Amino acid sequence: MKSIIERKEIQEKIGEIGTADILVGIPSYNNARTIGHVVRAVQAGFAKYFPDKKCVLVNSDGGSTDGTMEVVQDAAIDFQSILLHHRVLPAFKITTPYHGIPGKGSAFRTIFEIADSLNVNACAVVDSDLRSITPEWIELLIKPIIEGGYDYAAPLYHRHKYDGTITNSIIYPLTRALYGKRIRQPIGGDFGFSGKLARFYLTKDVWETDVARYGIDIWMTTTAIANNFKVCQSFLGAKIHDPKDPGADLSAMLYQVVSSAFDLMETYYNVWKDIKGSESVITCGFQYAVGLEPVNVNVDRMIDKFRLGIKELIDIWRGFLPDGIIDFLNRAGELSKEEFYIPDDIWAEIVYSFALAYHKGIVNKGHLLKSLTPLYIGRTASFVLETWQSDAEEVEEKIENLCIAFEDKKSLLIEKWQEV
């Protein structure tokens, strides 16, 4: 695939800048409504915390038609309004459409390539739909890299209990059990990383896979951990963006994220097979309580989708789910809303059974992953009903219990993985 660096206007811009210390990338697609705030927060972060560093902001766009790139170019910060009176080196700004498969991962690849060409020391990427980003996010994602010696800073946020349900029910417990690091938001979307790690990412041949789409976040986190880069997490406060109803159609995102996680299990089997339990990682930043916007959920619709899945997909699941799980699902499909519940150990065994079926090629991978959607929605409905009255601390305790269930059942996963 042709590199973005070969384009004449990018070459000219890189030639103008030469080298840089810090680069922050913002992927976008039709985010004109929200991206101006994100750009101003990044510019203020550069000025406030890195006034003597050469900083570059890169907007990697997927072909927006709503004027997103023009908003990025026009966004500017009034330094007097944020009470800055010290000398500030001007930041550079690059806006460019990316090449390749439409998706966030392709946008990130362009950001990595420009970071490599500019030989930067530290990078960060932030989502373009953020409403809660502040200049402090840039400090918290970049300083662990340039002053703390870390290669990767994952985000840690407070999120509404029904925002990030793919993270809470699958990706966090699975990643933690496999690789032994308690990185709470492995697909958070806002990360800091070293120039060395950006160059390492570019050596990997993954840009024609689901990594080019929503799979990029779990791929970045797992690649950093599995290759022994030094990782930490930074507390950023609240994540307020445009969350989606977990009962709405998240199947494309679920498919791409889970397929990337399962592909990484193949790549790094020799890493995760010997890891037992998990350990915390250093968390940077001062933690505090925040107010959060509610996320609306429709539990009745979610349970209906689960029951429809039982009716239409049970014969596919019989090919790889244990008999006891099949019996449980048949019973669960008959439960009333008030009785509906999918326990942690059952859910962990379901996810591991899907990973094993993916590994052994028992079912076409596309059909397999699509058939996970109604089970994920059913598990999410169970979690919503279980935590309806719970505060944030109680919700975290329940997610911790789910993680322990994944860790406890990992030995069964390893045993069956080796049975080919």
Contents of the next structure:
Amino acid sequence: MKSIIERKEIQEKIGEIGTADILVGIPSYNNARTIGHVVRAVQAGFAKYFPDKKCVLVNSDGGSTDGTMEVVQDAAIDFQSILLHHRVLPAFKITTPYHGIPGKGSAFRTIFEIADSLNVNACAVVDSDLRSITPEWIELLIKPIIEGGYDYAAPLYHRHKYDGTITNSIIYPLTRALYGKRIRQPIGGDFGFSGKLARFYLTKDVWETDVARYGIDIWMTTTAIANNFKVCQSFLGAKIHDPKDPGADLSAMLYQVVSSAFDLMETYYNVWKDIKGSESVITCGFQYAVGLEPVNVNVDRMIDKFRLGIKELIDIWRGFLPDGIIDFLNRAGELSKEEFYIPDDIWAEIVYSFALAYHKGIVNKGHLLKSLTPLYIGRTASFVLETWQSDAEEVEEKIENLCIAFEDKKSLLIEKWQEV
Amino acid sequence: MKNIFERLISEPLEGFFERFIQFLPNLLSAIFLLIIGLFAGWLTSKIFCRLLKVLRMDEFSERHGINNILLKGGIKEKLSSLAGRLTGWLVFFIFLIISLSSLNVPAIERLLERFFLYLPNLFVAVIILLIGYMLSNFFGRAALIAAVNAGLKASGMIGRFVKLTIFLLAATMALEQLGIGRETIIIAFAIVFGGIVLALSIAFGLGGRDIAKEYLEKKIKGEENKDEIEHL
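Could you output the structure for the form predicted together with its partner chain, given that the previous block was the form predicted alone?
Below: every chain and molecule of the assembly, starting with the one above.
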């Protein structure tokens, strides 16, 4: 396996550290505003919960121009302020630009490489735009690995009901139905994993695909489940982070995540074809309710985009969506805002039909998945209207119903998958 | 008077009749060959199509994505039927050439010779048109999807415009390859293309002044009632 760590000073730093127990990676790109808080939280986490362990913090940067790397280097924790009086082993800090396709996945690859070089026992990765991260996150992501014997700790957060809509409407129900594990935030972005799993990730040749971009999170979770690594969830509280760049293209994001999930369906067909239903996974951490910032949603504009999609793209969808779904979509395009609703079973069938079309190669993959955007926006609008008055518990109930619809329709997916 | 009639009318007519009688067997054989060609073409097409079906060519093309390539290029016909029809036309074309040669007319022979020399150009032009057609479909659809995702009301028009422009470009290249009105076509294409761009600029400039203003204002001041949904 060829190492991608080319910088001499990084190799020297790794040589100087030798081996380590814990590594926490932070991928970044122009996050100078928020990364300082994340670095301090990680350092405090090391000091508070792992004072006797050799800990390393790695910042894998995508060529920031706003001084992100300098902020990481300068960030320091005042141990007095967190009432820490026991002896603490100094934590090491590595700041390095990553190589390869620009994206979160390439940043993670560098983190995995350093973890492998340092032969660490446990790793975690946390996003650099987090505002709600606390030192406890490090404990909650690392301890299940070191003390619980788990290989993968997925995050579990309280999020606003309209936060993480790709997760809620596609990735969670799909992953749960396919692989049978109820991991609520499969693309949460903050994970804990063993050194063994990091080395396993490095053996996979996926770094030139969408896994190198936004596809990394679903790839890590699915790879861990499908290869029988021991998985759990850690409750981290609220997830509040900087809003994504408004210029970030939704359809590109959707394409990268969904194509990675669909590619994994090809890779692990033999794993998911025999799985029926789903089971919950152990959740570590003490669960509590949190207040969340309200989210602004423009439903009218979302429904307009859905209608435009119906008007212009129905001929493309006709090639692979069942006639019943096409009829439904034509009718839905005529509905007023008050009547607008896309039921769970229809949505599950739409997602499965796209997965089948992707599998059969009926339409160019880029066209296929980008044409999913108006339907996804329509489904999100339907969900917003349906849950406008709902509290967090009721919303979870609705997501649970959607997951059941995905599980019920799975036999249809398997049947059609085998026709090819 | 009689001599003049014989020299001016009768003799040429007799000569023509004599040459026609000599030419008639060639003509009949050419017509006969053409009819045989038509029948052979039809028969070959059917046999070839059936043979490919027996050999499960359609399943093979489905498995190896050939059907998808054709479908992506807008060709909905199955590979066996398409290959059968092409073979049929090829057989008919061969018979057509044989039938024309059997006429033994120097002018036609010269024409055939020039045609055979021209054939590679025709082949390249057909390939250019075919690729152009597929590319126009591909990029037209990509533009349509991108425009829909951007929420542009004129997405359909944008998709069709991109498709037409690419196909026009391919047609221009094909015609240039065939040597048909080389300069005229390039100039015509440039004028039409430039005209469209100018027309669009004027249309956007005058008709869409308010939209452009609103768009720029939104971009500079920030959109009101913006979605804050975090999708991932």
